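The data below hold one chain only, encoded as structure tokens and taken in the form predicted on its own.
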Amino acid sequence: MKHIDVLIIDDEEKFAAMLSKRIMLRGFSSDICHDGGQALEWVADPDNRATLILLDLQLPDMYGTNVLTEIKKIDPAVPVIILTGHGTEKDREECSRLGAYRFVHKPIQIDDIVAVLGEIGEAKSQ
């Protein structure tokens, strides 16, 4: 099976750690960034390749749509799921326009992440 790495970008440290642990229990690897600047450095590093990015909208240093815009400039093909506890329909529309793969309200279920990874794998094999 191809190496799968999920990048979690979320400032809620306990949530990110729990989600990372659950992802790793499913046999995937996971990295965590707690703000937009750190995440953009991670994505820009050629040694890092995410199969899927989980991006919170509410980050301490920048809004998630700005992070999404910059991620897509660096790696247009990477699927990004927007995670939010407070996102609006306007946020959903903007994220879709910017290329988000999905827009999901927290909490996200680990089975939903695994299903998306399966969808991504199928799309890449076609």
Second form
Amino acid sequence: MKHIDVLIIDDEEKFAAMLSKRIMLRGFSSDICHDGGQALEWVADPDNRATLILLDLQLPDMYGTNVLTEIKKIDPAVPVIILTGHGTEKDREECSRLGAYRFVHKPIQIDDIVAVLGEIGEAKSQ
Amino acid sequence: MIQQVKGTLSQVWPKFHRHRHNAHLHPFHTFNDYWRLWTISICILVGTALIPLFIVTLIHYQLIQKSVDNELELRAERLTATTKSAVSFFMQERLDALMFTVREAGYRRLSSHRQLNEILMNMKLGFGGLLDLSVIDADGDQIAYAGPYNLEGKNYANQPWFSESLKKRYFVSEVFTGYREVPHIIIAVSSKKEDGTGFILRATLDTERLIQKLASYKTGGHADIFLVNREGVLQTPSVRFGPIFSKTGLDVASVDQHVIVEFNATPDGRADILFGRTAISTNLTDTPFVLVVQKEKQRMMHIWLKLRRSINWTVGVCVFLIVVVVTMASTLMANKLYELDNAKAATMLQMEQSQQLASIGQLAAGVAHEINNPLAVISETAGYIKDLFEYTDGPADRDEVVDNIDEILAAVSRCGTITKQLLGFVRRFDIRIRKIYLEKMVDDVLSFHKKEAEYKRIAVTVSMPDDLPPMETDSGKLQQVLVNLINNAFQAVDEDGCLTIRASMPEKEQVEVVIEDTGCGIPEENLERIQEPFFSTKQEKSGTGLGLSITYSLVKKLGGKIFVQSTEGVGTSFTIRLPMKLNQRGAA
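For comparison with the form predicted on its own, kindly provide the form predicted together with the partner chain.
Now the complete complex, all chains and molecules, led by this one.
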């Protein structure tokens, strides 16, 4: 059973690696997927569980909204933050409809992610 | 008041006479030559209005002319007939009187000078028109004479009328001078003495009275009424042909007792003389006279001329009014067209500019994506180095820090490349003719779609001849054309599609660019409409419907041509042919 705090799905390797390292420096666990297929495999694995997923919209193999749809099919409860370089208003609406937790433009503030993790922890404990 | 007049005048005054050529607006004008439009409109409208008017007037003219001619002919015929019966009666009456006298008095009484004088007196008292009487025996000797001339003892055996009179019972002569040397007409009746030899009772007609009788029928002075003999020699004076015995040259040899009226040409060739003819005869004998009535048409036409003048005036006023109204209406129409066309051109120009902005905006979105990714890398890497100081005791590994700083620098230079590319791209939108390398420009435009192509796995193929020389053209316009067509292609192509951009030089100084996609294609019914402004099939409101319309006008401005081929579900290919060097005047 592998339970991590943050799953980062992003094709920009350097960005994902740095973000992951910073999250871990703050005492949380994290994992990285570089494309949609890999990410869905990770989520579909019954041994894996993530508290929060960070999802980029532009992935080399599939579009982020499709990945989101699939994730929600497997685990409807998991909060997904959409992280995008230039998501359009249309994308924002689509993601919100599909049940995304938040829609955030790059670059992001790491503290925001930590704050969200705190929110989720509080919501669970209540 | 003056303001009102000025306002009205400005409506009907051609506004386009102050039209100045505007290189920016010109390609969007539907009409180029408003003067020509105005003139053609006036010509067509005036023609349409005036041709029927002229035709109707002409028909009217001819109808009136015909009825006037008929009327004149009828009047001339009536006058000829009336005059004929009057002259015939004049002759008949006197022949009857002579016959009565011969029968009543007999040769014995007639040969007595005194009694002959008495008979002449009675005749003059009774009905007049006779100048003298004489009795001539079969040898031509004058037996008795009563009258003003002393002609007793004359012998008429050699006179042509004498033998004629003897042959016929009744005789009417032509006008001749004879012994008395004044023009006169004789009428004669021959009879037999008791011994069986013949004699003639001859009377001289008062030609003056005949002339007066003829003159009394000249109404209004337009008519010329006279008698001629069968050779056409005047027997009474004529206004046109002169005094008695003048030759008229009229051919009357075959004229019979019927009244004939016809139009004859005057010597100057105008058919405007009414010519009525008939032979004069009595119940008892024919006469050598032919009655001629001539009427000058022109003089009888004053009513018609008056009518024609008023028709001409009416038509003239109508023509003037039509021309004025048509000119005003055409000006009004041309003015409205001019204003609308100007407004349309201005709107189109504005649209072109906003479309240009929109396509720059579209590019900017692509650029933002390209920049945001390296920015995120910078942000996270720098954040990580900071974290090393905040969450640990400082970096344990010096090389790791240097590596991370290198990453930051690499990301910064990535951003720099992109902004430079964008700047260069935007700078080319200003209107200037410069040297352009087509391949470079196509690559630049494609670079903003790099990510999209990657995500949608679109295979982009660019094939250009290696020896393609640089073009000299309006870079902004060409770039906009490429941006529009390539954007459209990307929007049309689904995942795993193909986009091919080919260039070739089919002719010297001409380049052909084909942009071909394997997208959704354009339905045939829309193919003809794609260049219409505001025509869009994009369901969501992302399309203004101006992209292709402006692309078409831009290609036109670049002196080129654009063609489209499309099959629904298979793909679309746009072909543009452009001159290698843009002629400045052609660009205007």
